[in-house]
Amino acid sequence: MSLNSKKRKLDRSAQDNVYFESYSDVTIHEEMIADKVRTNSYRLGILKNYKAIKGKVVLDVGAGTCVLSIFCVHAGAKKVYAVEASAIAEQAKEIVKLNKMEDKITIIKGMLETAELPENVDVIVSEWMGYALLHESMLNSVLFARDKWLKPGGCILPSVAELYIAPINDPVVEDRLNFWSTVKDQYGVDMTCMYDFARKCIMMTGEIAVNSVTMEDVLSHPAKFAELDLHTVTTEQLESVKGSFNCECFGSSSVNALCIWFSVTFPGEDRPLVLCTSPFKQETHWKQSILYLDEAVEVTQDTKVAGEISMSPSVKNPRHLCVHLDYSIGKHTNKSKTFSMGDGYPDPE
């Protein structure tokens, strides 16, 4: 989505209609279908679970192209209520007819708050999870359902949601700061005096990058900083989501950021089902969400990075996302570092 030149102070409302008009365009849709590891996941878990689905009803929140509702239809369920706010239901409408689940699958087109469900459900399903994972707070409108619609005893999958931290060398961003000492060879004109300026706008934008980061570039353990169970977590405990966390590097490098990564589970009789982002795993569209130091540290074996993070919706965009971060690395005294991540429209001022 491409950024507005001008900042504009957009209301509730308005703000919603810039996040689902995002997902009226084939190209969100594509990018999360083609992650093989992510739709994978959502199909294996809902077919594991289907002495849960098989013969109940099923709300699928966010329903999108509605290829969850129809795993849910392959798992044996009687009836799927797909609600999807933006223009896609017009062609979820179109792929449940070609798969002839017409009778089973009700696509229901608007905002999850306010649909109306003709009963309750036994089963919700949703992939509501977005960059490091409360990105869009897509979250809140299942709790919503969950509150609202769900029997008791009823089953949410994914169940059960995972934060982790750990820190990492970037060597991106230290092969683009040390670039500006090669120009002089290459061209005979010295700008060693760029990487400052070039390291306050790739480091110390205080912007969550998303990419992906490769196993080489950890530099400990990862440490989880925050579990979350769909059936009991609140909209309350949703508004700061936080934990602390305690890592010790490998080895001899350089810390220069931060990274994020989730991961949901999906229960099972014999084995859960997890669905990992990790850098340490098969990469997803979801990558790794990147917190830039404003300035690189050296680190040692058993050099402890340790802090407190918190997460939160943004006060001027509830779908935005705003990151606080406490950290010390080795002797260095604590710091402090406020992040956060949009969808390419500015918060107003």
The other form holds:
2 protein chains.
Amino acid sequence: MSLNSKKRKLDRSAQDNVYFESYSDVTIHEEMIADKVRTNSYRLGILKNYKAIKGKVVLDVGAGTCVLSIFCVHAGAKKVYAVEASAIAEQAKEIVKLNKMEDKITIIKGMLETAELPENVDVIVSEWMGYALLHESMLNSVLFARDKWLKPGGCILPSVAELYIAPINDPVVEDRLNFWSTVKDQYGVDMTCMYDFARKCIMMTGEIAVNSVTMEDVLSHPAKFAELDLHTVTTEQLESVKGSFNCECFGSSSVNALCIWFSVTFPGEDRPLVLCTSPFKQETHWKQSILYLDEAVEVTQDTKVAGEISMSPSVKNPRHLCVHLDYSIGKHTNKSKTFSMGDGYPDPE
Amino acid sequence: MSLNSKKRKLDRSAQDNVYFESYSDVTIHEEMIADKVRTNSYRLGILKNYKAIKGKVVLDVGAGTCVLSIFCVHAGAKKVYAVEASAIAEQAKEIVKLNKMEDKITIIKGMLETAELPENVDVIVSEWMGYALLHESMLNSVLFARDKWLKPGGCILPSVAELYIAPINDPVVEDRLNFWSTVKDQYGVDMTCMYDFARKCIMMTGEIAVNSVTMEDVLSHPAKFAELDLHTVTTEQLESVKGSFNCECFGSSSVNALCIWFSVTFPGEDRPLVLCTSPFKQETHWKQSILYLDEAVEVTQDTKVAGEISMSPSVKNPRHLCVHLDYSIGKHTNKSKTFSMGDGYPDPE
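Having seen the form predicted on its own, I'd like the form predicted in complex with another copy of the chain now, please.
Following is the full complex, with the preceding chain placed first.
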């Protein structure tokens, strides 16, 4: 091993440490469990699939506080292996004990990739979705678990993930840019020249923002640009998740960003259960991910907003997300922009 | 110079870089100028002191967008030297030009400590206050400017700073701790054992929180524990700003934190103008600084909350703040706790 590749390996594990440490604080678990859309969807998605779970062996990937493992026991699981790399595993042990499920749930503290299970499993359950679905790249661990531990014909919950995109007008950013022209009236100081600087700091950094988009600010029907079947998708395919979109604006407005979100689906005999993080649905802690254009573009009814989007793990840190966008808005054709999402999303409130 | 002290020196300047870079983004300047209490107080405080400013030479320490320099020109200043170390100095130049004040305001890009002024000044104006007054330690630069550049008998705006403390009940933290006992009703999973872990993560870290305290949550009259006269206070005195407090609770409640805030005063012939960041006044971007106790203490009417507080720059990073508290609440006597405030306050919203 060359010094260089050794260094890269050390860096990688340091990145993993930063990632897992972020899950050792109470705030993130409180936020996830307090997210009723998320937790109730998983609860119902698991209970709905009781036929697949009852009397069976389950693997919970990234179990956190073990809440999904406990739902699986509620659904009749014979045994659940709960793998969790962060220090929250200690609290999970107490929770399992308090709920008198020590005989059913075995907590394995460590990374999924190195965990040793005593047997193969019938079901994998995992809440692996990051901001914009793929931030944190945790899906790789689920696929690793599937390929190593899932019995043939086994079940993955949820089983499908979909990605959506739509043009939006973010009024907060508009207001922030226009703020500088209000300073003269307020204090007698002309600061209109700050507009361009503000636009550079707010819209041109290429950082993906995580924030709540109001449905009124969505300017067209959303376009689905990617679908991942968790039973078949490969780690190689996750290196670049891409798709195209073609939207037509509802009416006159100003597009200053594209917004992306995701849904995941639990299979169901009658009908599947969908956990959807769309701006048209009840808010979740994932909110939406916002890709600001360098400048706003005026649109009218039927103006086309079309293009291609590709999402990849960042080269520097595979848990970070890189998004490349090629797009046209009406007559503004052949534009492109690259975005990234690092640690620490979203801004806590 | 030993390698060690050289290293320390490099670290110190790296810390300064982090500090000054944080002021090169638009968000912080937008927040400060949009803070009407702050900006209007400075505007009125400066205009009120027109007799000291008219026809005189002013130094603006940490000028930012130069808004205070422009107020000084409005008040009749002959000349303003605006010293600013961060990249926002470039925008300040444009603003000064746009307001046609290039002949009155000279922007000096660099640190105050190394800036060369062509003359001594009659007035120093500066908005140097950090969270809990002393976070960021910028007052040291104002004192340096005073000792090097202010003419004898010159004026400093504002001229006095005061620090206050009061016991509070923070209901958000109470709710966050109690959240874990609501999980069973919501999802059928008993998570009451998370209470202690949550308390450890939220109340026991010793990090100073910056947040808005509602006046109803303040449990006694506030106590003033320190006063700094900017004409006389020394850098050595800022190494440890301390004082005592003695509060009596209004009625039955639960103290889970002490809250600190500050005011600064502009002199005035008739009456001085006070910029106050108290929870009893209109909110500012400084909000209040909250020191959580390890656990809540029940109080009733007239329960004494008393003690001593000392504030110092952190040893590791002099721009960070360290607070030590010795206190008693009723029969809970001889308690003490140390707090710190690092970069990145408050959580942006």
